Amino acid sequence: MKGSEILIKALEAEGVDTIFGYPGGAIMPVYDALYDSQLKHILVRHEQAAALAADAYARVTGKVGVCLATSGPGATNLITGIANAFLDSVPMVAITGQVPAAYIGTDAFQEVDIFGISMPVVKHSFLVRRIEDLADTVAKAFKIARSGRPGPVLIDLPKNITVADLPNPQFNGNQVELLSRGEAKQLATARAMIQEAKKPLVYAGGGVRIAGATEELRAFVEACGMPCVTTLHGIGSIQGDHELCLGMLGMHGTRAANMAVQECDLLIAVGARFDDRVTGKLAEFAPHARVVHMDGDPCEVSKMRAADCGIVGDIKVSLNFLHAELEIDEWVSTCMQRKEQFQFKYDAPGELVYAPSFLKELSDRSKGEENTIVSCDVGQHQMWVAQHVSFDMPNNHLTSGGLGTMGFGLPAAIGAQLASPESRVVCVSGDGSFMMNVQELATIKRYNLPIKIVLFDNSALGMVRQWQELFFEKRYSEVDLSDNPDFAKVADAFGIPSFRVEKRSEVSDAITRILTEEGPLFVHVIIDTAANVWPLVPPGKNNSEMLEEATV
């Protein structure tokens, strides 16, 4: 078999599917051999876009997901989605080609150095120098991806191997690492806490999704009956309309979890990671509270505050080692009441069309037999969906968490719809972000994917906007986007319908259109352009310190 053959063989052995790409001279003999593979391989067009939906495709199904590249620019490309799924334990295996081994070094064309490039950003890259070692890379980059925290890993494929023939290789796919339960002694602790705490809260953040332990957790916050605050990554962990859910805490968090988070003497983070976005001032992070920490990944525990017991090991499995009967009843009264009197209000004056109040009606009436999947961007309008769509399970909000990517988007919603074509999958995007990847309708296009696109333009960089008003004293710096093209004749263009919302009357129609309409959908809503996303946890500033809208 020649190296391509073996390729495609080997990652059939592990279980792939589907594969995004875009073809090159240094990856074409892979692409040869795809042409008689049972692999479906998607067509994106920029590089980035294939990272980011083999990122979203994993986040959905479960499994690792499969990015494909040239050398070049077409592996430097791949990177700013290989970083995505590096900061936010998403579980890839991104393949390059590469010049050929003697030219290595040679600045031949096409020729960088991805092995070196990519590694502050994946788990592991590989470089292959000898096709007998091929089938093995891939079975090692597999596990390595999907083992313990996962990750992406990069297998560098220089030409010379994909052209060579090898008789009779072998093939050892689907090789995992399980993780342990946490150690007897510190669940032990771990309950002890829980049973002589008075103000306990649960802080749950994307490693209960990692984990599969959605249901542990919520068995957990039930059996103990203590309230939940969850991260960005969180969110869904515990469902957004369950009573016991305060909501997501930090920058843009409810005042309801930030001021449990404040005040609560037992922290129990779970699958979480104390980042700046959620801690603020870290020194005055949950000031009075003890700390259990849970997480498969040692480096976290106790990495940004010190854990008073640190649990190690697969978090669906310690969970249903602390269940407790606690008297909690005036603690939970009191964030109940706080859930209650800070609740957001949608009631914004004016005509222009309100995007919390949008998104509220769409989750609201979303909700049913139909699975909805929601994507978004970063900005203004990734906090507004945070904040004001509820969400069942973790796996249906697709955000970029940790690297904050700009265009993740529209090429994550492809990589869900294509994960689970059942699914009702809306993309929200804002203008700026959308920008960033246009190209990938296209893609939508190609393969009738039935993917709704709303778009929030309000003719800015809205959250960098928001930071200029509020902290740089309306020193507008280079945020002005009002010369954006109509964005409506953009999506017809590429052969997908369209329409406009300009006014706040027209909305229930629109979002009608959204549930309703077979294949995809554009939809160009218009909101103002000094609208904030509130409450906002100032730099520098603790989680007690929000502002609101009413104190600026």
Second form
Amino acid sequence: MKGSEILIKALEAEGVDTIFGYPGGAIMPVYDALYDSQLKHILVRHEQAAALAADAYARVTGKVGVCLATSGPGATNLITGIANAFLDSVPMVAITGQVPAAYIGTDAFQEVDIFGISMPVVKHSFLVRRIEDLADTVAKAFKIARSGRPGPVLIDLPKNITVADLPNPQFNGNQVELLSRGEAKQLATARAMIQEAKKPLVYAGGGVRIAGATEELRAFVEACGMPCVTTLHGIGSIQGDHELCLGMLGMHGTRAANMAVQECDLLIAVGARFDDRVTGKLAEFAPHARVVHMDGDPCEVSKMRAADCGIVGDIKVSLNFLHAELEIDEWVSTCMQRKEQFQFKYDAPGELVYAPSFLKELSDRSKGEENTIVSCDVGQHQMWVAQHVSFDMPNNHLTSGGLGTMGFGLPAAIGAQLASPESRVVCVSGDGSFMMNVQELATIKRYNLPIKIVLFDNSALGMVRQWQELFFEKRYSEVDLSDNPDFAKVADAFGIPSFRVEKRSEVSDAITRILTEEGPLFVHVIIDTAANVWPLVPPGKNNSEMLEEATV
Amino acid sequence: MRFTLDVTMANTEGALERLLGRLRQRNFTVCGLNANTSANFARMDVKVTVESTKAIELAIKQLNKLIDVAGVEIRAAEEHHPAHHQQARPHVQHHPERKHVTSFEPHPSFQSFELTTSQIGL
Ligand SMILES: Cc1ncc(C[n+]2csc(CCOP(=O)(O)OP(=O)(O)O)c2C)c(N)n1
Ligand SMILES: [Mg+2]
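And the form predicted together with the partner chain, for comparison with the form predicted alone?
So here's everything in the complex, that chain up top.
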């Protein structure tokens, strides 16, 4: 059997059915084998999009995402997408063609050391030297990608391997290694701490989704009756409209969430990593709290903030050991009262579309039978999605949290729609981010994916503009995009129906079209260039120093 | 503090690079290294001395996370003596990331490689 056929068989043995890629010289033997295979190959129009789509496909399906590229520029184009998966702990296998082994190290045409280039942003990597190792390497790569804390694994595949022949190759699909629950002693300590606490608070992160522990988290929060805040990636792990959910904490978090964190006497971090966007000034974060830190990755516990009790192991199992009956009515009602008091307001003056209201209405009206997945890009619109769209499941909110990759939204929507054809997929993008992977409109058209794209056009790199306004004395440097192309025409040129929304009065009808039209749709929404994301904790400040629009 | 670690790892492609890269990126400066493969090349035994203001447990956890690493043990710990240290190698303490560049006197023959801006056409 040819090496290229062994690769395809090995992928099939891992249960792969869809891969994202782009062909080229060194990977041609694999594309030749794909020609006869049952694997569904999605041709993107830039390798970065292949990696980002595979990333979203993995988030939605819970399986390992697979992307494929040729050597040299194909491989380097994957890097941003691989790094995105690395920083958000998404299981992925990236396969790159490489020049034949005899040419490695000779600066051959399209030779780059992708094994070396990718090293800091992969969980592990392989360069296949012998065809005998190929099937086993693929199995190992999948196992590593999805076990423990998931992440991307790179397989660099020299062309001489894919064209070589091996009689009777062996395929041993691999089993996932399971994490065990935390140690009994630590669990007992944590339970005692929970029982003693007067103002306990759960701080849930992306690790909840990764561990598949959404139900367990909800059961724990409800059994203890304690309030819960989430990180950007924790959104949806507890239902956005759950009464004990205080919303997102951190830089653009809710006032109720940040105040609860600053006041609590016990912080139970569940699959969260005390990221700087969450903590603000670390030394003043949750200053009165003892910390219980639960994570699958031992490296996270006490990395940023010393834990009084660290529980390393499977969150899904550990959480069940921590249920307790608490008498914390006073604390809970303080939190609830603030949640009520500091609700988001949607009464912004003016005729222009107010993006938070648009998203709130979209969120409210999309509740129903159909599952809705929202992917977003990076910037102000990303924060508005986090703040104003209510999510019931973490997999329905696709956002580039760790790397903050502008250009994530469109490829992510493609990966999500292919992963879940029956879901409604909405991509919320910004005029800056959209241009980073605009070519993927062609992919949407080719596969006729019914993705709804909402582009919030503020004629600016809005998030950067906001920072320049607030922290760089309004010295607006290279953030003006007022010469944007006519985006609706761009979408039309790709064969995607489009329309423009300029006034508040048009929003309702626009949302109706988004919710009811069958195929892909592009909605170009003009918003105020001066709009900012509120509230905001200035960089380097502690989370109780939140700025509101009126205070600036 | 300065620590010497004994690391036992599988000698796979890139294993030593991964180890060094991980230490560097997590802010542990390598100040000594000895690495030997076993006779059949399957295993690599590494003795590495690192210096950092970070707790050594962070380095150990990070190394243990590498797929190739089978075990990490502390072989020696040494208190960092800034005064003595500074005398021996003046720039190590203040500019760890630039220490070699700044503390080496270039060999006289290197000077012939110095280009003026006019030579390179600026
Ligand atoms: C690839 C990449 N380059 C640069 C940045 C820095 N950055 C963060 S937000 C932002 C502006 C995004 O503009 P837009 O997509 O229009 O979103 P808006 O903030 O206006 O909603 C920039 C440049 C980034 N996150 N990613
Ligand atoms: Mg913008």
